[in-house]
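For reference, the chain that follows is the form predicted alone, supplied as structure tokens.
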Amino acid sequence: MSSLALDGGTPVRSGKPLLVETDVFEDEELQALLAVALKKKLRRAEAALDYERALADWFGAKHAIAVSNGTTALHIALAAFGIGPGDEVIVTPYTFIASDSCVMEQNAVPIFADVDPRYLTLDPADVERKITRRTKAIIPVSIMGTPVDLDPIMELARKHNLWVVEDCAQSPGATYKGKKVGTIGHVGTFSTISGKITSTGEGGFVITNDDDLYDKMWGYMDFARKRSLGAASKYHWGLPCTNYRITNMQAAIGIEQVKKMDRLIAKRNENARYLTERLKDVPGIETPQEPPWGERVYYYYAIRIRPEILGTDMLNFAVALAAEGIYDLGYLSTTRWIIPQHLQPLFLTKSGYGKTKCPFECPLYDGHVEYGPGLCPVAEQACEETFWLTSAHPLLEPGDLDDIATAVEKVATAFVAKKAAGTPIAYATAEHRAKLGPG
């Protein structure tokens, strides 16, 4: 193997970079979109209800409502199940943000359990030690296209009368003992923002097979109107307002988004698997696992890193790849690298809205919850190690892959041998360190 770019050698890969968020947007979308701005019809109209149609179909769900965006989805799911002041939401520390703030948007209190080892789903055992009598409802992640384990999560719900919202903001497609994802729970969550499986730009949506449920929700989607009294509806405002409706160009796009759903996920598990089989046998690194309990997609390609065996952490790693070509250091300070979050300055701080601490110290909380590090061990451990590594995005062609696989073990290997000759690693700068924030 040749020497690290970063001592002297050359780079795996220069020049063109590696896709990561392009959207797929061929013929057809364009299309789509087309015909519906000839109509005249940019916002919410028909392609929305033949979008919603073609989601509900193909999960097999009995209801769909399109929306703003994944975040909103979580949203109108929590408005409807009643969560308000002064109750708990069991969340996941190993997620984007927008999946533990939504417990924040009806006032009530994220409480974070902690993750399995190996999966990074939700934790059932130590679910259930986070339950209270202020316990409500339930957000299980399917982080990067993961199924969580949800019978016992299911089982918990049913135990103690709560809510269980799927966010399945990456894993459409994605099957827990047979049933697709989002199916399981009360309400499945999705995001179609640009880069997701399947795209809208901006945009989300909820799935349910229950019609209180939906009729709620889609209220909360639409300025809080009554879907039953259909126009009279305009002038009928029983509950405080939002606007998250998806428009008419978005739905357009989305429903030949459906139309190409299985093929866009059977390439991204295509490509999982190859960097799998080049990757599995490269020391120091461990490849994804496939849970028992279904099947995954891939969303995002994620590598498990063993500083023991490396000899260093996973910022050198990081900056080492960046220097062959094939990794963005720009990721160092977004959503690609995961603080756990528990430990983000929202919950550090409690800071809630309008100046206040609500709903963490409220009257009509009679809880304590204090956040910080040593709460979810097990993610935090996970926040250090584990790396995502590349989308696993349809276009990308064999070369990324090879190029990918091949800048990964050129740079394990290259640390297993500095470990063994007792050579310092330290290509990570102090600018380097001060992307990942404070701590």
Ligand SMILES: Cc1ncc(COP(=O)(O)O)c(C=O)c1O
Given for the second form:
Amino acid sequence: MSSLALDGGTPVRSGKPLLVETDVFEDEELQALLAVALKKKLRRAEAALDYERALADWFGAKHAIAVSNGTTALHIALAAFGIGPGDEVIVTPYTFIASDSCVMEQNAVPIFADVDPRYLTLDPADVERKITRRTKAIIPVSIMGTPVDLDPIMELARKHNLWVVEDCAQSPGATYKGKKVGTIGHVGTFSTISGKITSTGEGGFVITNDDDLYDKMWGYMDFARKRSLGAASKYHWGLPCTNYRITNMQAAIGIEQVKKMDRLIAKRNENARYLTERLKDVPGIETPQEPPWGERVYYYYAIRIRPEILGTDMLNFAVALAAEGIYDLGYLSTTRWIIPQHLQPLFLTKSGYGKTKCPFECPLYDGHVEYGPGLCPVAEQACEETFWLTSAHPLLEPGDLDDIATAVEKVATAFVAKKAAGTPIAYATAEHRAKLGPG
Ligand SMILES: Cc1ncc(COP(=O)(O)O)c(C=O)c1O
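What would you give as the form predicted together with this ligand, now that the form predicted alone is on the page?
Then the entire complex follows, led off by the chain already shown.
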């Protein structure tokens, strides 16, 4: 194997950066966008209704509501559940911040449960330990496309009368025991920001089979208007109001994306399985796990680094891969993005809106919460070792995948050899470390 690029060798790849967030925007999307533009109806209207019908049909759900993004999708679900000040919601530390910070939008308190070490999804046993009389809901997240073990979570929900919103921003099409994720909890939420499995640039949606939750979420999406009253509901502002509407332009693109969803998912899965085949025997790394309870999809392809075999942490690994031309250091914080969410400054300092410590320290909250290291040890360890290597982007070409696999193999093999020779591996600089943020 040739020398590492960092040691003066030839990089595996030079020139063309790998795709991460490029939209799959083809002629169909362009024509759909033109059609709504020519009708001069850019705001939420018929195209949004058609998009919602297409989404509901694709998931086999009764209802779908398109919203401005995946974060607002989570918010309207919690609002419709009636979550409020003094309540607790059980969340996961191994996710994007929105899955947890959404709880604060309702002035409720996020309580972190740990994750399963193999799949990095909520561990039902720890969820159970975290339930109190204040708990009102659970937010399982099918991270990177891996379904959560939902039966035990739904069982806990039934037993303790809790709501469940599945955050499926990264996992449309994944299944749990044959059912699509998002259709098992009371509500499923999704994101269609660029780079997700389907994209409308910005956007998100909820799905539900519950008529009452549908009406409530619809209201929270659109100034607390009553869906059933149509235009006449213009002045029925009986609830806290906000505006999370999507535009007709995004919806028109979304309809075309739904038509392609099966193809986009299949291509991502094919890319990921190709990488796994190429990487499965590389020393010092573990390829992604497929859970026994369902079929995952591949939003992102993450590998687990084994520092004790490689003789280094993932930051040196990232810097070496970047020099080989297959990793963009602009995404460096994603190697630890995964700062476990309970260690984000927001929670450590218990920062609330308006310079308060509400909801964490608030007259309406009779519990006590502290966030800090040791709260979720499995997630904390996973964040040190789980490396978000590449998007499984459907437009990646075979040559791109080969470059990724060749570079990973080259770096891992070189690191193992350096470790055996007792050569220190110290490519990451203080500047690189600073980019990772606190922790
Ligand atoms: C797991 C998860 N939840 C929620 C969100 C929020 O979605 P959005 O960015 O559309 O608000 C994202 C991603 O962006 C996500 O990855």
